[in-house]
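Single chain ahead, by itself, as structure tokens, in the form predicted on its own.
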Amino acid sequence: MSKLILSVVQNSPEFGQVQANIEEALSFIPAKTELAVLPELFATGYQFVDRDELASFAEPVPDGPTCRALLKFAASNNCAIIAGLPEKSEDNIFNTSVLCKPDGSVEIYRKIHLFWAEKLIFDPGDLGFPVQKFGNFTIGMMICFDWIFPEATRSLALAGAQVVCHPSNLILPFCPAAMITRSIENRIYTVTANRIGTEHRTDLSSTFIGCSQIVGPGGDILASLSDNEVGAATAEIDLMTFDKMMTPQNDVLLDRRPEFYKLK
């Protein structure tokens, strides 16, 4: 298949109501979707008061309740789902994105660039930026604050990612515009799934900006949601409609001259 029906889901989870949040988010996925992208920590909520509370919600992958629910939906609807959850792995707790496929397999990405108070409760990701196959498409994952580091998206593009899926809980206003640039400079599709609502469970109040979007390799917004709605936006993408050529003489990856770039 050279075409893929993508949906980006935007929700407003109630902190701690995991089952209800899962059911609501899955209900937003349109019937014909082949790959759905849900937000970071979409089922738990975001503001954990400390690591002990985080640990009470963390779950193993793929054997935890969130993964099981996503896999069941994926199998029943013949689609794949990417979503964020707190992953328990031995003594570590990672901010993780899972790719749950209809065949029952699960791929993971663990957030490399932790944001603000996440540094106090999560362990930093240790798997780098892998890519995975889904049909004829090569999929990459990153999470939220990874957007501000262009090396993250570039690493995925260099590894062959054609679609970068970006579960998020964004509070800063800059990301939607930045992801347009990430799409253009790498000539890839990007899918940013954010949430809305406000949490004030710690000393800080977090208000999430929504504005979930699917962006094409030319920087065009193919589908989007506003800053105050829940639901899904859908677009069909086609691998035959783009390549890495910015001009007839310029390939955005092959024209790189890394011998002149600083390594650190």
Given for the second form:
2 protein chains.
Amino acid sequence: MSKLILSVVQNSPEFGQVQANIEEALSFIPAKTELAVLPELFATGYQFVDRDELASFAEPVPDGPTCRALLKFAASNNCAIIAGLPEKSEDNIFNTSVLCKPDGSVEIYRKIHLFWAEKLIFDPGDLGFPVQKFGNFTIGMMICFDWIFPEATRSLALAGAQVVCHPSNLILPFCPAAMITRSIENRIYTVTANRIGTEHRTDLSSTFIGCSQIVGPGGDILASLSDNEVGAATAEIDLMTFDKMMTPQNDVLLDRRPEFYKLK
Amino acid sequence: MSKLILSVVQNSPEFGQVQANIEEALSFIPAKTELAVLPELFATGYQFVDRDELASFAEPVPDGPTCRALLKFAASNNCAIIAGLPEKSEDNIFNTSVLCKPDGSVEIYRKIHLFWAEKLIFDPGDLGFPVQKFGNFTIGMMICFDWIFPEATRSLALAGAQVVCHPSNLILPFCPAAMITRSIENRIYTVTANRIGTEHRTDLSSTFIGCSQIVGPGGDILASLSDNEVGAATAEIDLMTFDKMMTPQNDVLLDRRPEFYKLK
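Form predicted on its own done; form predicted in complex with a further copy of the same chain now:
After this comes the whole thing, all chains and molecules, with the earlier chain placed first.
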């Protein structure tokens, strides 16, 4: 298996309507998709007024209702799903991305770099940037604001990720262009799943910019959605057709010279 | 001094016409400029057919003819200059950027990441990514293809650079957008000085894309040139008006979590 049919899902969840949001998002996944990427906190919505409210929505993984629904869909449709949810683990609440596979297994990433008010209600991720095997592919996950730290995507690429999946609730306008840079500088596929809509449950109004996209290792946008639609976009990727060399003399990972970097 | 008048110079050198190329490039620098950034190899041209030809153009720093001309201009015009030249140092030839100050001092950066055929004729840089004091500002230098390695700009920013100067001979189309990402992810000014024109002295034709630009820490393009003009663009930057925080809760450098990065 060197080919993979990837879909990116863009939704507009209604805050707190978890079951309805799950059903709608899953309904957007095109038939034949082998790996679908959904947004950050895709089922709950984003603006929790405080940690208590967040706690009321947080769920254990894999035994919470959202994760169970994703696993059921994955098994029934032979389609893996990556999606964001608030994860309860002992006294912590993480902003987590789950990879739910058709075989019933679940892998997680806990958001390392929290954005703005998230710092007041979530605990920062504590598991680093693991990669996951998926058939012959190596997958990595990062979440939303992680995009601004090149170390996130770089850590995944150096660990072997060929496809970095990026559930998001983007507000700032810079990320879609930056993810093209992330693809080029690491020579990898990136899949950013964002939401649309506006929430105004706290002092700040948050409008989410959509523009979900699948970007190829050369920086080409393979599939995308606009800033005002819900649905999905799909691309088939093929590792066999992809040349890891940027030029006949340059490999962007092997050309690194860490002995000269000062990154502490 | 919290303000600085920066100019980026875009030229179209004729290969090998060093003296004429120097005079033309310096003529483009607007009056009142305090720091001018010129392209990589701005006076020699780019496509050396082999190392012997390169060696015939390489010069010691600061005692070579190009560096002396830049120092003379800097002193006469009270304007520092950053520019690229082939540097001879013992048996090595580096793709070097010099910072020539009005006081007669010179600082250098030797290109760490060589692009394509450069690997066959230049020696790779051996001095890392130093930063330089310039009045109250801290400056850093990188050259052209260094842009694709986020570690280059990051190393400079972590060492305190507020302005990263980037002499270039860009061929690939991705860099101008990527430098916006470099500004945002490090919250710094970036100044990319590129050339235009085409050289076809080797098997490959190289067409240089121009699009020189000065980018602000928020990703805003403060000044730029097109893909088919020579001349200069100028911006006054003011560190006092600049907020290092991206949001009330986020500083893109202090928010880094190196304990979770795997960058070796």
